[in-house]
Every structure is written in C-alpha cells, then in structure tokens.
Amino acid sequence: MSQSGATVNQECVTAYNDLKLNKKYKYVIFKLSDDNKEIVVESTSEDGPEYDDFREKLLNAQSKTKTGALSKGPRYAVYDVQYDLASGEGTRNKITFIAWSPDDAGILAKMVYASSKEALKRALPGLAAEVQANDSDDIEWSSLVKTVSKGTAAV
C-alpha cells in the first residue's frame, strides 16, 4: 500500500511481466482508479504500439478532481526503450518506468500520483531507469533515449 492508500491491482504485475519477460508489449500505460484507491492499467501498445500513440496518450491523459470535472491527469507508464549505442557496440533494451505529471494538472491528482508511485515500482521488479517527466519536451524520444542511456545512445 502507498502513502495514499493507493494499492496496486494484479493485473499491473501481470501487464508488466508481459512487457518484460514475454515482450508482448512495448508499453505499459498505469493510472489511479476514479476513487484513488487503486493503481489500474489505463492500455498497453495493443492499443497503439508506436512511441507516437504512447507519447499522445499521455499529453491527452485526464482525471477528475473533486468536483467531478476533467482534467489533465498524472500517469506512470513502463516503456521497454531501445537505443543503439553512439559507440556503434550494439543495441541496448532499458525498462523505463515514467512518472508523467504535466505542470497544468490538477494539484490534488498531483499529490495523489506522488504518494503513490513507489508503491507501483515497489511492485514492478527489474526496472532499469526512471524518468520524470512534467511537460510534452521530457517525452519527447530523443530527450527519453538520452535520460535512459546517460547520453550513450545515437539518437
């Protein structure tokens, strides 16, 4: 369980170990249920499998506040990011994990998502990098592919 309360459903741990060890995805797109009671899988790349439907997904990501409106919402996501390294050695494959959390989004989601997250990683064993990104720049791929390979990668 989180600082919020916030527990992790089994079907995240499932979706992620799809990704990792079965390689049936390239992402893994997670959210908090409308209660903030839970961490659920919002889609995978079945949905969408190019980082262009991943990147979209998020900058259209949205939550309800109090009032039941919606709005920019925070997400975390796993992405399997592959890069050739610039050294031209070969490719290398790094579990990402990301904490999405636009600047606009609501204050309220944001503290949410915040508190929640280790208990996520806490459930995801194996998780090579992590990025946090606050604007559509820190989702950009080649501003991802250089976080993760610590400016390694031919981008």
The other form holds:
Amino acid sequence: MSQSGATVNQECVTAYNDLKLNKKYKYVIFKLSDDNKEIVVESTSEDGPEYDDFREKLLNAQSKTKTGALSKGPRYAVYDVQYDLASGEGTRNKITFIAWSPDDAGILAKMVYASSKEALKRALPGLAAEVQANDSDDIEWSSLVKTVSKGTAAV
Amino acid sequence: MSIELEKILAAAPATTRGQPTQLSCDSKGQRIAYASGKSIFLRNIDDPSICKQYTGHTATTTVAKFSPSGFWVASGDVTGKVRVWDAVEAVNTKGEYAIISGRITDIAWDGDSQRVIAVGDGRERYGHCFTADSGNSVGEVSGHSKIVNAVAIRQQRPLRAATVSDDSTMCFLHGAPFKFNSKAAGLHKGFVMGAAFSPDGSTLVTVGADRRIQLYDGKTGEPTKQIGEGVHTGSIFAVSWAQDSKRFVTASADQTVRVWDAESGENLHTWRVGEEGSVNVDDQQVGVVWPHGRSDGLIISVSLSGDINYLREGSDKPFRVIQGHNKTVTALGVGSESVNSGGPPTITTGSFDGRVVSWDVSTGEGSVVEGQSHSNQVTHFTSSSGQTFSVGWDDTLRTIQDSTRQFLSTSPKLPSQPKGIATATSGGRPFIITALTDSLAIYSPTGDLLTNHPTTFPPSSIAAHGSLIAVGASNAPSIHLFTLSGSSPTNPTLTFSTTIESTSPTLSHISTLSFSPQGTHLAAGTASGKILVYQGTPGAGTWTLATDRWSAHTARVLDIAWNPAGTHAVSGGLDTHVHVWSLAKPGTRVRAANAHKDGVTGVAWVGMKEAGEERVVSAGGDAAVKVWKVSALQ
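Could you please show the structure of the form predicted together with its partner chain, as a counterpart to the form predicted alone just displayed?
Below is the whole assembly, all chains and molecules, this chain first.
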C-alpha cells in the first residue's frame, strides 16, 4: 500500500504508553500537523474525560485545506473501550484505534490521513481493535461497542 | 432501553387465480404453514397471533410442508430452490437444494421424514426426489410433459408416490429410489390440480380443473372409481384426507368446500363461502387442509382473497375467518382515540393491492374494512374524530367510519397523485389536507374540496399539529411550514410561515415528517437515512435543530411515530430495521434488525402501557404487522 511520508512524533508514543501502561488517559486524539509532515497529539482525556467529550472533539475536528481555509477534518484516535459481556462473565477493555474520516471532510485531508494511518498504527503496539468511522453514527457509543466487542457486549 | 418482538400478525397466504394454494398442518394439529411474499409463516391454529416467520428465502415463496415428525419444514420458492429448516424456531436451516429451474408448486415428505419430493415448473425436469438432510438423490420425477401441480407420497411401505400435472395425467412412482411405474391418462380431461394418499395408504385421490374426483388403489395405482360427478361446478384445486381415511375434503372455484365419503362417494357436507346467490371471484376456494390429531373436526380452507376459513360440521358458513394482507403493506395509521386517550389500540393498514385491514392490537385480530376500497396502493392514513381518511394511488380520498369499520360511499377524486395526508384544525374544526405532486388540497371532513393551494416546491410528505402544517420537499432537505386559519367551515386559508433549511451538504431530501403529540418537536426523516429533530413552539415561527444524532438508518426513512409523552420516537426504513430513539439521550437507541423483509413502511406507538413496557407496531414489505415490546425507556 502506498504510504505518505508522514512521520510519527515521539509524543504520540509517549501518550499512547501513558494510556496503555499507566492508564493515565481514557483516550488520545492524534492529528496530522498543518504541513502534513508529522503526526502529533492533538488532545487527551485530560480536558474532558467523558465519551461525549471525545465524540464532540471528533465531530468538531477541523483541517486546513490547500488554500488555508478550515473545513471538517479527519483524525486518528485511540480509545480504551470498556464494556460488560452479555454473558455476565465480567468486563473487557479493548484499546481501540479509530480512524475518523467524515464523509464531508476535505478530499485532500481524507487522502493524506488514509495514507498515513499505517505509520501511526505501527508505532502503537498492542492495539486490540480498529474501527473505521465515516459517519457520526459510527462513533455513537453503542455502535462503537458493538463493533469492538463483535456483538458480545451487554446492551 | 430494549426492544423485543411480542407477536407477529402474519400475512395472509399468497394466492394466484387458477392455481392451488398449498396449506400444511403439523401432525399434532396445532400449527399451519403457508407461503406469503418471501416468507413462510407458521401459525398456531387456535391463536393465530402466535406465529413464527421464516425469512431464509430470497425469492417469492410458493409452498411449505411440515415433515410428519413435526421437526422440519420444507419450503420452495419461484426460483426452484427448496429449503429444509427447523419447525420450532424457524431459524436454523438444514439445507438449501436447487431442484428445478422454475417455480416449485408442491412438496411432499415420506413417512420417515427423510425423503422429499419437490415438483414444479422446470425446463429439464419437473421435479426431483432427494433426502431432506443432505439433498442426495433418491429417485426421479419423470413421465410428464407439462408443469407438475402436486405430489403425494404414501406414508407406509411399500413406498409409492403420485405426481399430477397440467398434461391431465397422473404418474405413479415406486420407491425407494422413486422410479416411474405407470401412468393414468385419459381419466382427467383437464389440468390435474391435487393429489393425496389416504393416511392408511389404501387409496389415492386426484382432483382437477375438469371437476373430476378420481380414486385409485394406493398400492398399485390402478384407477378404481370416479365419485361426485357433476357436484362441484368449478375447478377443484385441492384435496385433503381426514385422519380416519374414510373421508376427504375438496376445495373448488365454485366457492364451496365439500366433504366426501370415499367408500360410497356421497357428498357428506358442503360449505359455501361468500354471499348467498352471488358469485364472487375472491371467494373461490383455492386450498384446503384437514388437520390431523384434533378432536374438533376442524377443516381449514383458503379463499382466493387470502382469507383463512375455519370450517366445522354443523354450520354451513366458516365459524372463523382469519384476514390479513398478502401484498406489501404500504401505509399504517392509528385511530385517534387509541393514541391520545388510551382507548382500544386499533390500527389500520393498507397494502399494495388497495386492501385495508383494521387490527385490534391487543387480541391480534384483523378484519378487512368493508366497502369500496382503493383500487391501487394505499399511500397514507390520517384520523379525526371517529373517522379515518386514506389516500391512494387511485387518486381518491376515502373515508372509513371507525365505529362500523366501513368505507363511506363518498370518494372524491384528487387533482393529482397524493404524497401524504394530515388532519389540521382551524377554529376548532378539523380539515383534511393532502400533499399532491405540486399543491396542497384542503378537504372538509365530509369530503368536499375547499381549496387547492399551489406550492413552489414538489411536496414529499406532510404532517400537522393543530393549525400548523409541515410539508417536506422532495427536491431539497427543506421543510416548509404553513398555518391554517379562518373560522369558516368552508373557507380556510393557508398561509406560508417559514422554511426550515438544513445546512448539511450531504443531506438528501425529506421522506417523512412527524410532529410530537405536544407539537413541540418535529422529526424529519430523510432519504439517506438520517432523522433530524427540530424544536420549536407552535405559534412562534422559529424552529431550531434539537438533535441530528438519530442517524442509524442506512436507507430511506419511511415512517416516524412519537410516543404519547413526546420523549421518544420509533422509526422504520427501507433498510428493514426498526429503531427506537430517545430525545433526552440521543446516544441510547435500540434497534430491531431485519424487522420486515423488503423494508418497514409504517410504524406506530400504540396506547398499551403496562409496568414500564410500551408497545410499538410496525408493518412492512413482508405484508405482516409486528408488535414490539419497548421497555426501560431512558
């Protein structure tokens, strides 16, 4: 698969390890820098711990187009999804990689994000699940849990 | 929140004029199986609202037969495929077998529930014999030159089978493996429609379009005698034996069902369906089954209209008639009393063929609304003070009197094709407003056209609350609001008030609209599957977006209905799912996936509330109406 030349900033890995090993964050949102050369951390669960905050951040994400105008933008995110099993056998945590690429985002932005995804994923070891989200409904909590748990979660 | 299927008010059997409709009953006499649409329905005889629906077929189904063991059902469709599946839950499919290249007309099981013969309209062959569990061949159907209409297998050994065909012959097969043995030609003078072996295996009977009832020896296939000559005055479509092997019952196009004594050839009992002295094509009897394992002597027949008739000796008329739709349901309406005052939960459904059925949701009983109905598909219903109004593709507005469940004779012709209908009030008077292709026509409740208000946009849907009318456009994601004013009963005026435009560039046009009962919220479903909820105050002209998170449908939203409190709504769409949404917590939504094959066309919230559980009904492309239990609303 063709790859863009974007590199992963070290702080991405640090933030991911804080989420994975230290449980410091519930989620981390990554973005491409404005020159599309580097993937950096945009925000973490420190300013808004709830899932709805996370959702709002993704929905309101913006990217610069070539002309410098702002439009809706794609993002990468890692969310520590926790859910109860429908069989009653306890709770599960899945560190989930979310590729958020809304249909109404800029074409260039969507393209660069798609071709830089592998670079970031390789830098983040131990991801349990991956979700491709293109519509606001794909990042509703119920849809996310359903995909991540492959239908085993309690509703 | 959770949503759970409570009951299925099943579709009526699919019928075709001039063709038999196959009915099957399980060996205990508890359930009947029949084909309708792309589904097979298994219905309890005593309480038809206890029903299972099998949706494994991808094409229109034609026949379903219980195995003698009662554990399996074999069903066929128009593409020549036979599926064998479990009769208990109607979910697990044991096998799918491609038998012939055309329509399957009949299926028969052998006494061991192992072998199946399926026959029909093929090109290379007219049927095949195979094992139910693996599809291995156990013989061949040969000897016919035209479509085979029915097959019967002797339930004892030696195994025998009979196939009857449009070529007016009966072929007798010896098994197993089943092979052609002899052919009885020259007896029937027309299409042979039905064949049945007596339960003890001693006699075979065939019936046909030449009104002949011919008996044969069950072991040799030798013709023995003809009975009842000249009694039936129409084609005989079906035959079924009583458990005692002495009597059998025939169903005919002369609207009668007759019981015969096989020994003496005497016509023991006759039921004639339909009005005395008049001929009605819809009352032709196209299928019959005599359930075994029952003590009450019940006989079940099917009319061409799809009505299931329960017959019993001692009465000359059916003592019970089960009615429903056998074409796609296109509209669903709720009686005004049942929504607001918690009255009897009745709903009205209209189907693609213009049939309108009124249902009592609590008992699950449906009855066809009498009188002159629409001659084409029913588009929409609305109700107002004891009357239900409907519009349809025959471009008429028709009125149903709720108390008598009858169409009134007045049916004004609409200026153009209707898109929807709603009831608005002005000066305390109700007015009926229909959205047409390029105008809004206002009618009085008595059916008089008062004004026809041209619009600047093509309407797609309409909803009303009080004097406020919302009309969706079919070319843009915009909703146009109008106010009805004027206190005269003959001269109301419609004033344009405002337009709600969506800013989202990806949104498609509005497909359905619904006001909450309080009038404070307006839900708009779009052709791309999103539902937008607007908030406003009736009277004031400002409407703001309340939520755009009701967006789990993946195809056109076809109907939305609010609960009486205006806090939750149910929606159905072309993606076959039913969703229940919450206004306070738009993220919590529940889904009934694949609720209706070929799309959900109508939903309603009915006034049956008990212990935190509410009821939602839906109707759709499978011609069935389903009642859902919604609990733990939040």
